[in-house]
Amino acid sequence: MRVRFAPSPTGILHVGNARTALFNWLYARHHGGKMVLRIEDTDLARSKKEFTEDILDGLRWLGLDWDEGPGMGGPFAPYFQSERFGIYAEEAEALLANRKAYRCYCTEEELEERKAFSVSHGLPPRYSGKCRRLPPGEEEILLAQGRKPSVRFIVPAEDVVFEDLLRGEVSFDTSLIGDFVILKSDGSPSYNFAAAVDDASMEISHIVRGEDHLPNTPRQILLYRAMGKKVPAFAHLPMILGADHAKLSKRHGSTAITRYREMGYLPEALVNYLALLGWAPPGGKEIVSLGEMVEKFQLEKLSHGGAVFDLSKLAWLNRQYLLRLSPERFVLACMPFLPAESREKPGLNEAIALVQESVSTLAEVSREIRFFLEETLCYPPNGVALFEEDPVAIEVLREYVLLLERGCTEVRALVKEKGHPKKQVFPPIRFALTASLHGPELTKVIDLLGLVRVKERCRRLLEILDRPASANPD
């Protein structure tokens, strides 16, 4: 078995690409096959080196290695289509010699005019075949006019029928296709021609890709047959959908793999979630390691319908993976998401450990331990307003400051000595120390901050609450 992932570097690696790569990788690894990475950069104007690097880096981050391709080499190199133009030219010449293709001298203007005519008359917008049988001497005249020909493939009058591994039998009426370009007038290959030539020459046995490529399949099958090559097996994956069940796009939020990395998702959690978008592990498990996926994966068992991308489900899954990290690994994973100047701060590891159970992404850690990172807190006005009209809260803070003056930080002493209910004691003190009404266990926050900082913060909030209402921030 030989599968391939063949992205175009005209954009960054996104969720849909990554899932396609994952399913190819799992299929190959499950069957002991090979994974080929091919960069389809024939669009020289739009292909960018930085996009190629983003794709390669994203795959590596996800843990999806490849057996042949950029950085690995292989028996069918080169693996960049921009370096294979000579191969496409040779194949096109062979098809011309075997009368399975012909040169087309039609200009873009002529083609657009005929297309508009067909559409206006309710006809398929296919090529008319005008240049298939030019009168003797006509080619020479057109060349003398400076016209540069493209090469068109002759589509035979036969239906294309194939067995899709997911969809079953699929049939296409080739009369709706028309002779299509395989080599453009500038010598560059069309997508379908380059893909078919490379899949054949690289001995790809199974093509697993998105269902948006389904219309390309009949053209490629015709090309395999015309070149005398074995037709690979096909599986067309259903699309990933947004919450509105439309195809997932930027309007549904970020789809870039780099963005999820920046937001603090673990690669193993993201891979786990992508696998669940169309595949149900045996036994109904939701948390599945890459090794388990390889062992259990069956392409034929994938869902036939589109899978909805649910960011809240991804966040939940990521949280489960964060909880499974050892405290040491969790701290290490958090470091890139913290301000550089705080990474050597005494007590940082203990502060990070306090919030491991409450965050869903690594990027949330910095916010959750802001009370520790910042020396002077900015109290939100809505919190201040909650306590400034509460005489019990103010009394609690004053009494706690008196305790602190005696060197006692035990909050429960206010409950024992003064008889205040815990629900009245803990909120104002937590707000004074963290500028938030929610967070880690209060006694651990106090231990982490220490007597001096706890006293300073309680006094500062008291000063704010004691100001005239007009002086407090809105």
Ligand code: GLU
Contents of the next structure:
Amino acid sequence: MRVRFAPSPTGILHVGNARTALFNWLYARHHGGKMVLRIEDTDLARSKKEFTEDILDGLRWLGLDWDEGPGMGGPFAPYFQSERFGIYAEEAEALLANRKAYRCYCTEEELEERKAFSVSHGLPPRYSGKCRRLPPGEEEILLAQGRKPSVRFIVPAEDVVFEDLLRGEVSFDTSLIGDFVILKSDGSPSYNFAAAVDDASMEISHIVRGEDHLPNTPRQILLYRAMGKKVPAFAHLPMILGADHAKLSKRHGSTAITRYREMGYLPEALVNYLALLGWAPPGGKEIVSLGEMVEKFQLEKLSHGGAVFDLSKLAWLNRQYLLRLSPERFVLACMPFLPAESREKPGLNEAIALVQESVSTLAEVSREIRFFLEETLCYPPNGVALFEEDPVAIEVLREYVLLLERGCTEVRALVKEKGHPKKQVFPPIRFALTASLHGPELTKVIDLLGLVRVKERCRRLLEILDRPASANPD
Ligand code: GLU
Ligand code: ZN
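Having seen the form predicted alone, I'd like the form predicted in complex with glutamic acid now, please.
Below is the whole assembly, all chains and molecules, this chain first.
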């Protein structure tokens, strides 16, 4: 088995093509096949090196490696289509010599004009085949006019029926397909031609790709036949949909893999999530490691319907993976997400450990431990309101300061000695220490901050609250 992932570097690695890469990879790894990475950069104007880098980095980050391709070489090198133009020209020459293709001298404008005519007359907008049989001597005249020909493939009047590994039998009416361009007038290949030539010459046995490529498949099958090559097996993956069941796009939020990396998703969680977009691991298990996926993966079991991209599911999954990290690994994973100047702060590891159970992404950590990272807190009005609504709150804070002055940080002592109910004692103190009404266990927060800081914060909040209203800027 030889599969390939063949991205065009005209864009970044996104949820859609990353899932295609993953399913190819799982299929190859499960069957002990080879994974080929081919960069389809025939569109020289739109292909960018940065996109290739983004795709390669993203695949590596997700843990999806390849046996042949960029950085790896391989028996069918080069793996960049831009370096294979000579091969496409040769194949096109062979098809021309066998009368399976011909040169077309029509200009862009002429083609557009005829297409508009067809459309306005309710005819299919396919190429008429005008240049298929040019009268003798005509080619010379057209060339003398300075026209640069493209090469068109002669679409034979034969059925194309194939067995899709996921959708079963698929058949196409080839009469709807006009003779299509395989080499453009500038010598660059069309997508269908380059893909078929490469898939054939790289001996790809199984083509797994998105359903959006289904209309290309009959063209590629016809090219395989014309070149005398064995037609590979095909599997077309259902599309990924947004929550509104429309095709997933930027409109549904970010789909860029690097964005998820920057937001603090773990690659293990993202790859696990991508697998669930179409695959249900046996036994209803949702948390599956890459190794386990390789073992259990069956392409034929992929769902036929579109898979809905659900960000809250991804966040849930990421949280499960974060929870499973050892405290040491969790701290390490958080480091790149923290401000550089705080990475050496004493107590940082303890602070991070306090929030491991309450975050869904690593980027949330710095927000959750802001009370620790910042020395002078900014108290939001919703918390200050607590003291206006509940006169006991300020009393509790005063009593707590007295307790602190005696060197005791025990909040429970207030509950015991003063008889205040717990729910009236904890919120004001938590707010004084963290500027928030929610957060990690209060006693742990107190231990982390230590007596001096705890005292400072309570006193400062008291000062702010004691200030006459007119002295408050707002
Ligand atoms: N370069 C194509 C794309 O990125 C790949 C098509 C294919 O897998 O055949 O959509
Ligand atoms: Zn023509």
